[in-house]
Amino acid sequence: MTEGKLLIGHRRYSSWSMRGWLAVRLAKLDVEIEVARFVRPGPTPVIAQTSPNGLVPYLEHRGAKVWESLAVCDYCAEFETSLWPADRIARAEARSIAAEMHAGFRGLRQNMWMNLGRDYSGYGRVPEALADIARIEAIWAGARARHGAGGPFLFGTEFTAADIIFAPVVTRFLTWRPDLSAASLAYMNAVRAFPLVDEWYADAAKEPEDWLVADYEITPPR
C-alpha cells in the first residue's frame, strides 16, 4: 500500500505537473501517480474536486496535503536534502531563481506553450517571449558560472529543485527552438538526457491519441 498520491495532468502539456512529478520521484516518495485527463472546456472535474487550488500538481503524502509545484519541491526536499544545494549562498540563489521562474515569464508561457509532441521551430518569437528567454539565459549562465563547476546542471553535479523548475522551460525550448547560446544548448542537452526527464518524455508519447487538446495543438502565427 502506498503512502499517498500525486495528481498530475497530461505529460505532453502540463509543465507544473512535470515539476511535481520530478520532485516526488527524486525524493523517492512512495505515492500512486494519478493522471487526470484534461476536460475542455474546463475545469477538469477530478482536479477541481481534489486539489485545493483546482490545479496540478497536487500531492498527498503521510497526511500532508501539498499543492503548487514549488511547495511540492520544498516538501520533497525534507526527504531528499540534495534537492537544494548544500552551500548556503548557492541555496539562496537556487531558491531565488526557482521562485522567479515559478512566478513570472508570462510572455514565454503564453507564446511558447509546452507540447512534447510538436515541432514549432521558428514560431512564437514575439518580443515578450524573447525578453523572457534572454532573462532565462542570463539566469542559467549566472548560476552555472557561480555554482555549476564540475557538473552539467545549474548547481553542478546534482539535479536540484532549480533544475526541476526549469525542466519544462527546456522542453519548451526544444519544441520552439529559439536562438540560444551554446552554453544554454549544452545545459538543455544535459536536462533532456537526465533519466527521469527521459522517462517523462517516454510516458508522454504513450498517452492516447484522444487525449490531444486542440488548444495546445494549433499551429501558431509567425
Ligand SMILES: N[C@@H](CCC(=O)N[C@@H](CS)C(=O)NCC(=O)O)C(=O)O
Second form
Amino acid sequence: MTEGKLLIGHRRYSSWSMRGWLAVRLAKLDVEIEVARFVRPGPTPVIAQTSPNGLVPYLEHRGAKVWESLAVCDYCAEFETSLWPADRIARAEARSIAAEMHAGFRGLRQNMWMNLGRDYSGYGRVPEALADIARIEAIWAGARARHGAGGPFLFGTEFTAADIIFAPVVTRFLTWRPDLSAASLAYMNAVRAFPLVDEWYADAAKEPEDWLVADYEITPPR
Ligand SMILES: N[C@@H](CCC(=O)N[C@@H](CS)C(=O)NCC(=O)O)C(=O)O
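Having displayed the form predicted alone, please output the structure of the form predicted together with the named molecule.
Let us now look at the entire complex, which starts with that chain.
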C-alpha cells in the first residue's frame, strides 16, 4: 500500500509532469505513479476529474493534495530539504529563477515544445523563443557563477528544485538544438546524465506508439 499517488501526463511531452515526478522521486515519496493518456482535443477526462486545476502534475500524499509543479517542488522539499539550497542567498535566487520559469517563457514553450523522441535541430528559432533562450542562458550563467562552484548543477553539487524546474528546458534544447554557449551545453550534459532524468527518457521511450499525439509530432515551420 503506497502513501498516495502522482498523476502525470505522457513522459514524451509533459514538461510540467517531469518536474513533479523529479521532485517526488528526489524526495523519495512512496506514491503510485499514474500516467494519464492525453485526449485530444482536451480536456483529458481523468485529469479534469481528479486534479483541482485540471492539469498535471497532481499529487496526493498522506492526505495532502498538491497541484502546480512549483507547489509540488515545495511540498517535496519538506521531506528532502536539499531540494532548496541551504544558503539563504542562494535559496532566494533558486526560488526566484524557479518562479520565473514557472510563470513565463511562453515564446520558448510555444515554439519549441517538449518531444523527447524527435530531432528538431534548427527549427523554432523565432524571435520570441530566442529572447527566452537568451534570458535562460543568463539565468544559468548567473546561478552557476555565483553558487555553482564545486558541482555541475545550478547551485553546485545538489540537483535542486531549480534544476528540476529547468530540466524540461534542457530536454527542449536537446530536441531543438538552438545555438548555446559552451557553459550552457556543459550544464545540459550534467542534467541529461542525472540518473532520474535518464530514467524519465527511458520510460518515455517505452510509451506505446498509439500514444503519439499528432499535434506534437509535426515537422515545424522554419
Ligand atoms: N502551471 C501548471 C501547468 C501544468 C500543465 O499545463 N499541464 C499540462 C500538461 S504539460 C496538462 O495537464 N494538460 C492537460 C491535458 O493536456 O489534458 C503547473 O506548473 O503544474
